[in-house]
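The chain below stands alone and is given in structure tokens; this is the form predicted alone.
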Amino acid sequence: MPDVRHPLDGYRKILERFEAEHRLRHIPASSEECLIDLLSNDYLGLGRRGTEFTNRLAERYPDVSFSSSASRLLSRYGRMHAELEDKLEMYYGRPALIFNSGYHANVGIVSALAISGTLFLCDKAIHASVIDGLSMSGADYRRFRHNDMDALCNAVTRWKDSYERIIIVTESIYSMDGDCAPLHRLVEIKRSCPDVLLYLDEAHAVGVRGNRGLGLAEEEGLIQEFDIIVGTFGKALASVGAFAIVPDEIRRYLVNTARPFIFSTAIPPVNCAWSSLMFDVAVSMEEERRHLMELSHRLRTGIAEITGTLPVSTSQIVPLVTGDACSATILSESLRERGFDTLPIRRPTVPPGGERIRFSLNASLSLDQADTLLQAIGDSWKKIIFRQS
């Protein structure tokens, strides 16, 4: 009797090597455990003190729309769009652009970006909403070692004869180690070379880094050498939806060409008001950025001791690589088991052999918390490295 094959059988069999391999995702369930929180993006603890903010809003926007029900281009309702967008200008010094999220931000201006003499350079590190807009487009495109500026400089060098433009295309805190890129580098870059036009995707620095919370460029002092600075609400700020800090002509390009600000449902305004109320907000929270600086140094060091591998992370991203799949499932769970909430990460987000625990540090974790969480790091790591011997 012929075997009886199902048109689903070649999807079951790629969930159970996921399965073996110890990588099968699972969206994670609410909680009524009182964990403390080493997960999500809220930075500032913004999200976490929403209620205190929501009377503000009601008294500043009280008509505000909850629906946009049409995109940008096809609708008239847009005003809170356009205060978003002019507060933003007012801060960063150029034209900005409101997308529905970090990753349509990305796709939709490296897609619209990627015409005909025009070369990528990407850091190997890139968010992959980056490559995916690079794929779909059919760009060209090279990818350069994370973080090497002379592998870089090289490419420079090698291709820009032979392309009208070269976008050098670069996070400021990567999401997975937590370091920085080299910004002063990547502007010498740009100096020395007219045709370079410097990408800088600063979802993880906004509200974080900077005097005013707007990222790794103010903080260096080099927003203006940046052409494209992509940000997002959705982490630090607490909302939803990014943006892009562009000049004029590349706005009106972008709003012409990026498929996913043309053709998708614009933001509600509700969002744009919240979005607004947490920018101002968050422009004010010095201490708090110089606690959480503090809060990184602390359980960086405190890792350094406990594992001996010092990480290089240099952000309020904090992570501990154990290596493979099983291992970094059972720190998250002996954490888990001492009050705090972490979860494993695996491939495909990292390489094989770069699984691990990210500790996502926010502002409202105190520094006795922080010592605490290094006791149950060490406690759990001795667990680990029995198993592994």
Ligand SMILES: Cc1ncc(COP(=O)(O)O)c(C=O)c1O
Second form
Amino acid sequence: MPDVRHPLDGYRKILERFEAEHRLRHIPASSEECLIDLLSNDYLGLGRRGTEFTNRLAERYPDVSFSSSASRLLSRYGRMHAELEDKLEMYYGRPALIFNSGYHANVGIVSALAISGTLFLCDKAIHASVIDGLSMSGADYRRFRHNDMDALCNAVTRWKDSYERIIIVTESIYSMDGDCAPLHRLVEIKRSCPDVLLYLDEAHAVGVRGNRGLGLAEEEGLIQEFDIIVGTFGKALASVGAFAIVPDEIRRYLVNTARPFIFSTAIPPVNCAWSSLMFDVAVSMEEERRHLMELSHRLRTGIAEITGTLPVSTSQIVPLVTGDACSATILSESLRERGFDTLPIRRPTVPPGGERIRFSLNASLSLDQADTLLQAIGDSWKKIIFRQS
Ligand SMILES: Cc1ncc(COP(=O)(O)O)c(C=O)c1O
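Pass me the form predicted together with the ligand as well; I've looked at the form predicted alone already.
Okay, now the whole complex, with that chain kicking things off.
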């Protein structure tokens, strides 16, 4: 009997392997249960308050369109995009360019900047969208140990004479560990070498850090030092899309070369209108930002007491590393039974051994709820220790 093969066999085998390794992912079903959300990136709690603002949207932008119907380069529906870019320029003091998502922004900008004579030095923990931009464009790049500024300094010294420019790419708050990049050190490195450009992904810091929520660079008084700042609207700002803050010539260059900008229908004007409104609301949410930091401090110190290890986080993202996928799944299920919605984070999102629960805090949580969560973590942690021993 000849071997009967099917063109789908190869894919099926990969799925079977994922399943055997406890890392087969599913899109979570929507839930009617009243769980406390610790999954989403709605850090200011604006997403769950959205309906409070819909009237304001209708008043401010009564005839806003629901589709751009073409790429920005081929459409005359760009008034809202331009208005949003003007607002961002006013806040950040440099031109802005809107992208359809943070993923589009990073892939598009990185691959457009990857011209001959360019070396990218990227933190090991950088987001997949940056890596995809580098791979797609065949860029020259090297990765340095996470947040290791000595390693970065050595790499700059080692490579600066071989390239015309070195672009250092980091996040400000890292999405899985919740720790922050040492922005002042990055600026020192840039000042030591005139060929260095700094690229900062503020996806998890916009809305959350800085007096007006512009990000960690604002908090540290360094906005003007970072040549490219990427922010997203889909996390704390409860919308969708992303923006890049760049010098004028880079903006003009990206309009001509960033393929996701050129070859994709532009984000609908209604989303730009919503982002603009959410941005204005977020700017004034200082009290929520302060509360978020307090919540995060309470959760981190509580987790340290339970597990004996202080999470590396210094932000609203607090990881609890279980070290294997099965323990992360047990922990998540047990927290769900106690009313807290979390999901295990597994490979390939984190490296093997880095499996975890990622607590994504939001300003609508109370300190009492944080304490109840800590009790639930403590009880569930005992189950895991028992299983591992
Ligand atoms: C650091 C970082 N950059 C970029 C992105 C992509 O942003 P978006 O969800 O808008 O595509 C994400 C989102 O997951 C992220 O965590």
